[in-house]
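Let's start with one chain on its own, the form predicted on its own, as structure tokens.
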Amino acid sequence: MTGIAHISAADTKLAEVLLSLDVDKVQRQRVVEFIDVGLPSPHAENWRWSDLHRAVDKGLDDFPATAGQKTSVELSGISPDKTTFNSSHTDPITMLAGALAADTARRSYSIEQNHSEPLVLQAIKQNQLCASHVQIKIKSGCQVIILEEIADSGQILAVDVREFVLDPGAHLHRILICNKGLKQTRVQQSFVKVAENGHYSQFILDFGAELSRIETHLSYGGENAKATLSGAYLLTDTARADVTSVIHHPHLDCITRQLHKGIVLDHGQAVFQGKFHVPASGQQTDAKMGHHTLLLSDHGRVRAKPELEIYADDVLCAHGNTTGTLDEDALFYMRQRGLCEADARALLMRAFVAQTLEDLPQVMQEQVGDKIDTWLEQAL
């Protein structure tokens, strides 16, 4: 582990586990590469509020893993490409995914026509340590909806890397739903490249885990492109959720709209980190970021860090962040009109997160709304 400045207990345990696994040739190379760098440092700025080392160390106390089949990946109705799987990313999370993901969980797809119904991206995970790495290219002019839902099926650690490449004029609407998993550590890391006149829309609904980290890196590859990033985290018990994003604006006339909202109850903990990076070439960028949370417990915690790094002089960039509680006047108003306190609180909380659903395709709004309503019923 020569590349690690400080070797933690989690690094040591994870290295021992990886070296004991029966892996293929590609995985073996990634194991060597990952062990040399280790897990992302807890001292790194963008990891300082989400201690992956602690979560992995705690989870590995339950190892050895039970026997199970390899993780496999499917995209409904689309056959995987026959070309050799290849990724240019060399960060620790991508290397860890490569070490854990067998050939059945490394897939590339090309979508060459419109799809009005959602395509379901499914990673079938049966091992306690598992990963997948998927690359999806959307061809010019195509409009596609991709739905991915992550469930807790007994994983100690689940690492998923996604790469989306949008050709000129393509539009991808991605919906990611992460169900509650209090004994699970999961990392979902995405890399998105949007060509000229392309549009990437992403919606995240996260109910938290021992640690749930959803990280998005988006870069514009041409002019007049657009991205809409929205989502909600709903946390009870000791659930933790981390939403981190970095958006690069190196081209003219690109637009980003980002809005995340959250509700934190009990001992829930949330992290929001969002960054817009605009080099000198990114003139006429139009980017807005918002993060707003209802913190409804004295024991909950929310940490937020919106950032703007701008080197261009002709841009419209803004960010906003708020943390508050329910409006007591609004609660009183609804109680006066016959609603019980639980129903009144649920109505206000539902209305608070509803704004994040506005950009969802109509075909998905009811399904996502039902999940939010179910959570409210159980939480209150």
Given for the second form:
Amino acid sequence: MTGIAHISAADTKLAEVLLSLDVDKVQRQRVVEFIDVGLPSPHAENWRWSDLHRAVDKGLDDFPATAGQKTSVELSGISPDKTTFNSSHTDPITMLAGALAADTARRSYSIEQNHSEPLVLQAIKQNQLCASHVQIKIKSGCQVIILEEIADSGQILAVDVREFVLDPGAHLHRILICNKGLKQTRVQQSFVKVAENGHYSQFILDFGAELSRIETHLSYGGENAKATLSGAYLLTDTARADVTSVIHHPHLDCITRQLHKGIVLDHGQAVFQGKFHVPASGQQTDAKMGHHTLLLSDHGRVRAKPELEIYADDVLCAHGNTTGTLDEDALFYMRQRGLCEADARALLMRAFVAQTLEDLPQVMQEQVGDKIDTWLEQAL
Amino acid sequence: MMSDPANVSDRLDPKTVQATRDLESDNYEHGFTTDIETEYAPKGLSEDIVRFISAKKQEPDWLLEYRLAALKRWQNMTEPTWAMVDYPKIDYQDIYYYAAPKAAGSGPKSLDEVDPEILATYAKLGIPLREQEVLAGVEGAPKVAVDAVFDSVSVVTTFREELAKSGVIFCSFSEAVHDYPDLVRKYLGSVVPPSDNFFATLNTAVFSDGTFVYIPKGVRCPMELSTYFRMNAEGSGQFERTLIIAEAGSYVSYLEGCTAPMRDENQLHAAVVELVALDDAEIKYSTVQNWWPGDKEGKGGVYNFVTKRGDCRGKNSHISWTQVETGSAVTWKYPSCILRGDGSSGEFYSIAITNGYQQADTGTKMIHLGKNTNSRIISKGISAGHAQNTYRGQVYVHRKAENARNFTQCDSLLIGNNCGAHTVPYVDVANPDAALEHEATTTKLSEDQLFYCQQRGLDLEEATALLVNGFAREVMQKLPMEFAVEAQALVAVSLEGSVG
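May I ask for the structure of the form predicted in complex with the partner chain now, the form predicted on its own having been displayed?
After this comes the whole thing, all chains and molecules, with the earlier chain placed first.
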């Protein structure tokens, strides 16, 4: 491991496990390349609040060295492209996904027509360590909804990389649901490129994990493009959720709307890191970022860093960040109307996250709403 | 260098553009040099230099040991790189760590003994060192006691006798070490420990002079106190140390000003300021930072790497920082409040203006530890020319800090298209009763105020402009009277057309 200054216990354990995997020559090469780089440093600015090394180290303690089936990827029966899989990203997480994923879990797709029903993206994971890397290209003018749900089926470490490329005028609505997995460390990294007049909408619902990190790196590739990023995290027990995003605005007239809300109960821990980067070429950018949390436990913790980096003088970038608790007056009022305390609290919490669902496509409203209701029932 | 006026966005208030332009280095009035015989320590930093400084000041052994321990620690530390500033590597062995006007000897004397050149320097800067000059001014003008620090030594401290009548101690740090060793020993490093950070540790090893203030129990300091820092000697750094202690129920307002000559080389200024407020005490600390910013090509200028921290140690204590930052080539400065006492509160009001090739990474930390603590952060950043201006702030609420409240608002404005404005807030909350708000928009103004203005016949846009501009002035108004003149140009500043 020549590339890293400090080699942690997690780096060493992970290297041992990766080298013990029965993989082909090409994947072996990716394993060697990753080991050379190692996990992102815990001192790196964007990892200081989520200790990946600790989570990986803890997870690998229970790792039995048995090989299972390879992870494979499916997208609602659509055939993957036949071209050789190729990615330009060299982030350590992307490299880790490359080391862990066999060819069956590295796929590219091209969407060339509208789909009214949501397409379901599935990484079928049968190992305790698994990864996938999926590229989806949406052709000019096409509209599509892609749904992905991450379940807890015994993975210790799940690393998923997604690349979405939207051609001019394309519209992708992406919904990602991450179920609770208290023994799971998962990192989802998405790279999104939106061409002129394109529109990318993303909704993330995260119930937390040992460590659940969802990263979005979005860059506009042309003028008049738009992105709506919303989501909610709902945390109980020892669940942790980390929402990290970097939005690049190098073109004229692009609009970003970002809104994340969260509720933290028990020993839950939440991290929000958002960044708008506007170079001098990004004039008339209109970008708004909001992150709001209800912290409802003495043992919970919320950390947020809504960041702006602006080099263009005619833009409007705003960020808001609040942390608070339930409004006592509202609770009192509802109790006067005959609601029991638990119901009143649930209603306020439901109303709090409801705003993040406004942008969801109609077909998804019910499914996502039910998930939230079930969580509220269990949590209270 | 300001970009061509034609390139300035028409959304901006012309008065703001002009006010910012007035602060360009071409208009720097304090860049003259005082030709005076100066005594230097040999260049470079070593145990011998630390011993030299300590011996010069005839310090007790404990303080020498304290410095040497810090030096040892510093030698194993690395310079922080996380700030959004970029400057060539500093050669710490190429700096004079001690420079003093020869005639100054070991410390301040009576005014008659001070080198007339130095008096002339302060007169030129508009700083009254003769008590009668202050009194001869406008009738009813408030008195201000001044500690004048010239390079590594304090040359004059005025109004000491009058202050002593109220029990207020106002003297140079070097004198305090001799005259009030118990107080110094008790409080030095209790807010900014020697291990705090690279620049604070460096300061602990080599600090020269600064101001010591002690306000006894229940005393309201009868006049404003101030320190005027002047860097003059070539190739030297300034490493002052200020310690202000406000005993229970006391009040003090303290002002600080700083200037330096125009030089082609970069000069290092690494100060440490510690404030301690006990039960019900209030400290108001104001700064107009106007170090030489470097010329319009970005050559020269002061590296201002300063650690300022206040500890609201007592119940219901209050510390307020107000800063106007217009100088320095590179600024790295985060005046902070540790809200330890129950019911304590902290405030931070800041206007940072960068021109030319200036870089500023500045903000505050509000550390909520006690119950019912309150903090407020108002920060305005204006960036022009090729400058980079970053607000970096932290609000932390400890698990036991019940009922903490914070309000943060930071706005930034870009004049021209070659500069940058950045906002990096860190919010860390571990208590469910905390109510924290952070916003950086100009549109999120009080609905009530907007409604009221509209009722008076203003349209929404006019009402918004009025409230936003009022806000910038509100920060200015937090400055004590004495800085009103220096800050006058800045009053024209508005945050209309801010980017985020």
